[in-house]
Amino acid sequence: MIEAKNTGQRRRLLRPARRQRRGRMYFESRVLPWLLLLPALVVIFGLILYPVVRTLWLSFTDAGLASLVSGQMDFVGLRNYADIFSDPELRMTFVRTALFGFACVAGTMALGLSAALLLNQKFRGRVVLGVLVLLPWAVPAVAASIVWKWMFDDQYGIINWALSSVGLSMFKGFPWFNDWLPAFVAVGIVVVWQSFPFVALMLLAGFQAIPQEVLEAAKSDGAGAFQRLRHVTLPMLKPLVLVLIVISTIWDFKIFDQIYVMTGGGPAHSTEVISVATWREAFTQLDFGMGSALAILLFVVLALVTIIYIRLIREEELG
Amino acid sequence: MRRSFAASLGLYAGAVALGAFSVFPFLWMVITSVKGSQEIFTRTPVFVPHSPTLGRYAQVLGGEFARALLNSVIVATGTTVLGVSVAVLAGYSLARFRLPLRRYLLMLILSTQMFPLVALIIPLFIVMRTLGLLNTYPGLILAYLSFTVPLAAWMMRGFFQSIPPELEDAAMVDGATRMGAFLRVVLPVAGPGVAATSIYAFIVAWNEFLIALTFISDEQMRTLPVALQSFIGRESTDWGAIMAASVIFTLPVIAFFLLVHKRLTRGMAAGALKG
């Protein structure tokens, strides 16, 4: 009897606790996490979306200075973009990006696995060497550029110097700048220094994670290290190298830094490349509209690249 | 199994040749920072400084440098504390939550990475000089959360994922909030994390050209990049005190680099391949 009349009571008391025990469970379900999302999609939508968008739409203006003081702009529909295809400089930024680009990725590429495989050996002074490869990711690009630009100066520069004593004349106050093929050589030397670290350190782990049983087996069978390498290791990376691929293409295709601190574009925009050209068409000649139109361009082909990568870690998920 | 002579040659030639390529433009920077400057400008270059100086370390702290130093630890801290405040936040919903677009949320959040800057400057350049932000402090790191928080809440999802949800499941048995366990019992845990995620973000805000290069026409205002970047333009270019501010430029990221690489690249590698 008293039990009865306690839980009875105990019920009415729990009632409101409990009401207010599922509002908080609907709140932290359901308005919490949006809530706690809340400043971030600010930032994406107000700082990222909303300027590609706004970009876009520069694009089919001849937005300029005059807008900038008087908000006054004319629609011109794709008179930008048919500039573009029609300047054979402008075209040309395009073909070079491509270049530039792919070369960049090839040297990474090559240079990474070279020291992943280097790196998976095992020597005396391993681990030193895996902290000291790791060095020129942590340069920041305007300090590498900067360096290098002195290293291949042509007077004092320590690379002419190096080249030439070791019997290449050619080299002796050789000017890496005025050319731009040996300008590009050098600004790639540098985009490779600080990207083949990231690629050696992905594939490493990579290597790391094959299990060692199935290399053993390959080699019981009689097959060389090289053999093991292309017909073992490698085919079990294929995705993880895709994706390193992607990425690097990503990261080559907007170059901005190295080129802009290095060459400036120069000499004669010879070494423009597609994100230099938008920024001196929208900052030095103050032509927003074509300028959108660079970045447009150049958005779509990284997006391109980009749905390759998200197909690619798709794929890994769920093979 | 045993090496051949050969081939331990080869792997020890091929370990100090990447090793040198790796830290030689460093080392070369450190040393022409030191040197006097009769040494610096020689046909065959001087590698062991005669009387080394640390006399444009001086000069360069003493003098408008000085200034961009500041300016670049305001603009990356500042970014830093804004950019992370927000991705812990958010990384702390996108790992316990079972938001409707989730799936979609992440893939936006990871493709943010690849968007260019420059596609995102002219819009950005003509709003911040429309609220008056160009030149100011506020509009550089508003500008650099666009590409701070994408990957700081990415990483900080991952860091959140690898602490068991039990963990603030037994605090609200226990009559926390939420929220409460979150700040109380989560966020401690994931300490390390929300460390290494920091120093991500004020590396990247360090480094970052292009946006203040842009933004910033106030030689006062410059961050060290653009500074640096002025400097290499000039008549008579004096590389040796452009080497001792890019040591100071560099070394910041170095330490910190060195600190949390291997947290930093398990985070990048999970948010790279476990979508």
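Nothing here was measured: the structure is a model prediction, and the numbers come from that model. Positions refer to the first chain, counted from 1. Take the two forms, find the largest set of C-alpha atoms that superpose within 1.5 Å, and that set is the rigid core. Compared with the form predicted on its own:
In the core-superposed comparison between these two forms, Val305 has its Cα shifted by at least 2 Å. Superposition on the rigid core between these two forms places the CA atom of Gly264 less than 2 Å from its counterpart. Relative to the superposed core, Leu37 undergoes a C-alpha shift of no less than 2 Å between these two forms.
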The other form holds:
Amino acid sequence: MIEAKNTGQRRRLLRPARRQRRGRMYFESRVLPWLLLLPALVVIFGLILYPVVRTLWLSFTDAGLASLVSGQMDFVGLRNYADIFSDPELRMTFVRTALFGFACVAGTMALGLSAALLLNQKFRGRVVLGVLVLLPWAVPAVAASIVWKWMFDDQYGIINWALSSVGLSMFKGFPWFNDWLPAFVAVGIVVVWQSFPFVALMLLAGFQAIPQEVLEAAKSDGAGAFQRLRHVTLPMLKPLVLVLIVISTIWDFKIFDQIYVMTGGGPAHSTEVISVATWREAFTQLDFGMGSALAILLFVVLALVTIIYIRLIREEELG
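Can I get the form predicted on its own as well, since the one above is the form predicted in complex with its partner chain?
Chain only, nothing else included.
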């Protein structure tokens, strides 16, 4: 009986310690992670979630400057979205954005891949070339756009001078910004020039992560450089390439700085993309409801494109 009594006393003494240990384990597994995530959640809500929700709400109103300040906005439902799809100019803006965005993505990926392949080779001056490749990425977009706009000037620009110097006389005094196609070409060159260094850097890291034994085995089987790139290197880097395409698509679809500085959306709104149209409607026309609707539609388009790319990445990983 004495042993049983002592055992009961030990159990009673151990119960508080067990409850304390369970409480500590619950705190560490359930409460502490949320406490650690709380600062990041506050930042995400303040900088991302609230602006998106606020913009979505404004897109269903007739918010103007006076009504936005006073808070007396009328709910108009889907009228702003209906006006967008019924306006031929705004519909054409979406088409221009898609064509220009995908063209810039293709140019960025092609130039980035070429630069990565070059930097992956061993030659004298590779470090200097790597620094030169990264320089466009470090230049502010507005400053770069101003410099490039001067370079494309029809009278004093170095681009026309260089092209006419090599025998292309049609470019002497050529007005790049008087028509939509050459204007888009000029802006696209600037966009690709500034965005390809990131792609080149990421692909270079991917090239250097590929085991040399795999490439040597392909080489010993008689595969040439192009065949190794097509059948070995790029298939192994397909997930990375798809991620870079996603990032480039998001960047190029929401381009604003280069177009605003170089063309302002002109001539006659012919180079206006969604981001510029959103700025014009919201801050020039002071129609914040329409501007918010355009911003939400751009968000939806980018979300759909991103979902498609993510599904391709998952299928590649599962396959």
